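Form predicted on its own, single chain, as structure tokens, below.
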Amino acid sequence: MTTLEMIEEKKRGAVLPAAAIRAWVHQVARGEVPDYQASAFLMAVYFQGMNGDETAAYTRAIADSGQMLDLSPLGSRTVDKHSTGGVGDKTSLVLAPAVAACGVPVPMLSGRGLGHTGGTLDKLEAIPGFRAELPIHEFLRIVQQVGCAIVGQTPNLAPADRILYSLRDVTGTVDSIPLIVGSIVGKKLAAGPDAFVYDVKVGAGAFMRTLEDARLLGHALVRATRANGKSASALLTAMDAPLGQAIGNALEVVEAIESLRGGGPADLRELVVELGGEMLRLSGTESDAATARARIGRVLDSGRAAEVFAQMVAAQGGDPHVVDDVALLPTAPVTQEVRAQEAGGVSWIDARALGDAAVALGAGRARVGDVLNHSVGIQLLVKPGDRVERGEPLAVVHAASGEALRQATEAISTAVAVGDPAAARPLIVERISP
């Protein structure tokens, strides 16, 4: 089929083969497909959807439209995870090692931040000398050697989603749940691992707002992941206030390192637990998931988990010794606290709203390409829920000047509303699994 009958068809509601699919997504790779017909094909979806089966086709055209990468030199079962992106969101870097310090190989796969989401490279990258860039065959050493490594995407790996997802941004399509399983489940295939867990973010500062949408792209997640052949599972995880208490590169990896030592925010314990816990089962390394979850926390109260971080950041180029001496990463010259006005329960923490304060900070990205300053951002000390009193602190910034300072100030005091306290939605809200 040719692109202008693909896009005729699906405009009209029709079930596209996946022999066409595939054909399709490849020649947008070789650069043989118009911008203007690819991105009427991409809005044709948008209002029409695709099925499980196009769905999956279109999955497998992603991944294979570049290189896929053979983990079986690793001899075990892989398993990796990926997060719909929230606020605070520091998951993966005590994730990783934990699964690894059982015993299970975690070659991760992460990207950067963009907008009000953090990126789990960008939080990487605060460590002095840490390269999240690595060719192929030194990524794979690592996870041989260590257990675990987390880079970025490599320019072979699933390259007509590059291509596909600069037109989706443009053309208002990020949000169709086909696009966003092909862009996501497409680059996982395409680096090779055997099992995949999927953190589906729902509230005010995830992409999935409604738990209606995360369990439709939680479930559309784990059905094209099985459709081609590997195992999956999905949480959807509350993302109503951030994970944790830390906002920012620098203060992200602070609370990682409390994490890994067996500290750290109870939130964000429970949810590395959790994913740890479904990681080691999908791998078969443990077959009951409280065993499973049990023995994630046992390496976190241990310091196994953060002797295999320390590897980790020692292969991939970074100083190690961040794990026992924090005040090795970069600071912000200026803090402030802000105090709650009224006495009361907090009964309200706008992620989103917070997400954007730190970006404005200079924490994120408002566009690619903007440089970060990785020791600024927010750090929370309050969650729903809980009880402050007038003049109590409710949060400390960080920031480079003081003009940024009071623009922050001025967000974090309408972000977090104290009055009557509500109470919080659990953080493990839904599970789709086998």
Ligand code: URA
Given for the second form:
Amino acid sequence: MTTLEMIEEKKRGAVLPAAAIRAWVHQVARGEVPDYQASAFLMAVYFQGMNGDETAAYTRAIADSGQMLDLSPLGSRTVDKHSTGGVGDKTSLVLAPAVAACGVPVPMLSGRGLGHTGGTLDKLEAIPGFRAELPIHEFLRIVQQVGCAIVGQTPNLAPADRILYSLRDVTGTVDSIPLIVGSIVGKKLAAGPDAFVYDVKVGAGAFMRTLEDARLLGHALVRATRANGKSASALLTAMDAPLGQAIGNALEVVEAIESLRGGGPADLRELVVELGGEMLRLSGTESDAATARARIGRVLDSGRAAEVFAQMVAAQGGDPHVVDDVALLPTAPVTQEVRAQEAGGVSWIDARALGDAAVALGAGRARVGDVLNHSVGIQLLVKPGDRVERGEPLAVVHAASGEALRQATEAISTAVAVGDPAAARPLIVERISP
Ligand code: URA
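Right, the form predicted on its own is done; let's see the coordinates for the form predicted in complex with the ligand.
First the chain shown before, then all remaining chains and molecules of the complex.
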């Protein structure tokens, strides 16, 4: 089929043959489809959708539009996790070493942050010397030696996604379930693991704001992954308030290290234990979910996960001593507490507003290519439901200048509401598992 025929058919709601979708995606990757026609096709999909078979074919075509990594040298079943992005989400920093410490290799390809959600690579680059951009052979060697590595996507993996995503970004077609699934799962399939756990965030600070949308995305991610011969499950997890208490790169590394040593905030640990348990189950090393979760808890409490993290950091050029001495991480020149204006219960912490405040401080990017300040951010001192007295500190701002401090203080004062606490939803909202 020509691109014009594809547009005409999809515009009328037809189901497209898998072979036509595949040929079209590969033409896009080769630069043979003009942007205006590719954009028109994306818009037709946005309005008419794709069924399960079309989505699976589109996903597969994105995956094999470039290099497909061969992870067989790693010798055992490998598992990765993908999060749809949240505020204060430093889970990968704890999860990859914890799962690796249980004997399951975790080759993790990760991204950088844009907008109010942070990126795993940005957080790791707060560690002096850490290298996130490594050639594939070095990435695989580190996974073999240490059990895990976390690196950036290489340009030859899923090249069709880069082209299609940049068009979606400027044509209002990002929020289409089949296009999101093709983009996320296509990249994951190209990276080669055998199984994937998806953490689909839901709530005010998430890409999917309603449970209904998060559920649709979770089911579609799992279906497209399984249709392409890999194991998958998804957890729908709450992202109304930030995860943990730190927002900002070096601050989040400190919190991740606390969690790797068996401490840290309860919600971060719960998420690591749940996702890690699911990864062990999908890898085939544990069949019982409760036993798998207990095993993740043990490697956190014994310090074994922290040891693997230090080894991974060293192998990727970073200073492993940060694990024992977080003072080696960059610190901001000015800090200030934000205090409660009245007494009461913390009723709401607006993850989205705090994510935006962290970007304004320099912890995240408003535009692709913005340079980050790894030392700045926000440290929350309260969680929803906590009781506070008037004048009690709610948060500490870590800033590069007095003016940035003033703006963030104002934003945090409105983002943390004190009044009558509403019932928060549980962290694990729903599970989609085989
Ligand atoms: N993340 C991706 O990688 N792709 C999308 O389409 C949306 C979120």
